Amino acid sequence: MSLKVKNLKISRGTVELVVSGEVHCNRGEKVAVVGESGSGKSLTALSVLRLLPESLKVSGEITVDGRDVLKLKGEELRRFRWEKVAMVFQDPSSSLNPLITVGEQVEEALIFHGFKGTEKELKERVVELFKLAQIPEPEKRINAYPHHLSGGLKQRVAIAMALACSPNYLIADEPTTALDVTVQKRILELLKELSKKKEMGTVLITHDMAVVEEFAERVFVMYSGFTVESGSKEEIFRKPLHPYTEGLIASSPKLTGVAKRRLPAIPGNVPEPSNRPKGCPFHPRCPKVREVCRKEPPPAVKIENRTVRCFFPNY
């Protein structure tokens, strides 16, 4: 029982936005997909739910509990969304309708996915979901509009809505980006608790290595449309194999146990997909670049239980 994305390609015309994406998440497992903006993380996440625009061409392998997602159509695809895989989008302020109470929005989701019961039972189910998402005073909050709620509470409403159909897998796209550190920690703890309690596979999309260290059991590092490294959290943080992963970890601040230091930065930016350099896409920013890196893209290599795309991994 797992969610698998393998050899994923997403293109617009002749431009490849994602060249080779990979994610693997088992039921009850907590996985993080990490990388800078423009690496292809959100596109990869949206492809699992088939929410990408029709102008983008998607190929590769996307399976959920053995079902080929790319072959789902019509009613089968509609039921697959939320019932098998649900998503918490990046900004709850834009994903929630400002003209409808948050309780009504969760009710709509339940009704759309076949809830059978009285109006009273429907409201009781919404309150139950709000309690599951640890929203205080749920009986009162169901009558609130999004603008009445703080960023953290709006994110909890979005999580409650995603849990409405008891999905096997939850994809959370940067769910803590706009929140302060204290609220961020509470949201991560809630996602961890729900993953364990509901035996739900959770895929967290983030650019923050501190969040990865706090949350994940397994990590997939993306750069310029490629999954450049994957492995367990312990392995990734103990000995990163790819120079990009090494740079991400080095540039992440440590809150305890480390003397004051100047954080190193990775020079340059993630290239535009239409202007991806020849060879390894990371080579213009890589401190260990050699001539072969400029000529051809490195293949994915298995090293024990890990995978890395680098000619000269830190092994």
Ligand SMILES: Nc1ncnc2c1ncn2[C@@H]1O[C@H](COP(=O)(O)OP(=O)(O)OP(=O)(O)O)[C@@H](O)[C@H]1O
The other form holds:
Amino acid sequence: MSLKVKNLKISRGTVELVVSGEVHCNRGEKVAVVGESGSGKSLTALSVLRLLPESLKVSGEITVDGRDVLKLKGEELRRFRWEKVAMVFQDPSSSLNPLITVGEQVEEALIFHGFKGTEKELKERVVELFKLAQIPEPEKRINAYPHHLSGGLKQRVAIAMALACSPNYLIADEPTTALDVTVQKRILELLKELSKKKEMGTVLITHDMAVVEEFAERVFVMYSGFTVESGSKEEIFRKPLHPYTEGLIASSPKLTGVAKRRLPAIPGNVPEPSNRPKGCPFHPRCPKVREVCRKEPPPAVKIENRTVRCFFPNY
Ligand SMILES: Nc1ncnc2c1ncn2[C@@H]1O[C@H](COP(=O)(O)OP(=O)(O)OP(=O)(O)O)[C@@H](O)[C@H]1O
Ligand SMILES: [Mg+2]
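Given the form predicted alone above, what does the protein look like in the form predicted in complex with the ligand?
First the chain shown before, then all remaining chains and molecules of the complex.
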């Protein structure tokens, strides 16, 4: 039982926004997808839930517990979303309606997905979900409007809502970026606990290597539309194979103990998809660049249990 994305391509007209995306997450596993802004993390996540705008063309393999996600239609697709795979977004305010109490919103989600029970049972289920998301005083909090709650509590409500249908997998796209550091840590703890308790595969999207280190068991590193490296967290941190992964680790402020705003280990920026350089997309920023890197994109190679897309991995 797993969520698998392989050879994912997402394009808009002739521009490839994601060229080769890969994610693999088993039930109960904690996976991180990491990379700088513009690398294609959110598009990859949205493609799993089939939430991409129609203007984007998707191809490749997306399967969830053996089901071909790209073939789902109508009622089947509606049930698949939130019942099989649920999502939590960066900004909890955007997933909550400001005009309705948070309790009612979770009730609506339950009813939409076929909750059959009395009014009282419905309330009880919402309180139970709030407890699961470790919202203090849940009986009281169900009557609050989103603006009454702190950012951390709103994100917990969004998590409670995502759990409403007991999904097998949860994708969380930068769920802690808008929160301060202590709240961030608690939300990550909550996601870890839920992943274990509910045997839920959890895919966390982040740009922060410190978050990856704290949360994940398996890691997928994305750069300019490519998954450039994947492997277990231990292996990736012990010995990053790709120079980009190495740079991400070297410039993580929390890991090096020095606050750094940009990525001093890797100067430059992720290229626009319409302006991707020829050859390896990372070559203009790569400290190890050689002639061949400018000519053709490197294939993905397997090294033991890991995959890397580089002509000269650190191996
Ligand atoms: N609907 C769209 N039409 C055209 N280009 C898009 C569209 N959505 C995203 N893009 C582009 O695709 C690339 C990948 O976007 P994506 O949102 O997946 O990046 P990301 O890794 O999630 O970045 P961030 O860390 O900033 O959230 C970016 O260059 C973005 O500008
Ligand atoms: Mg994003």
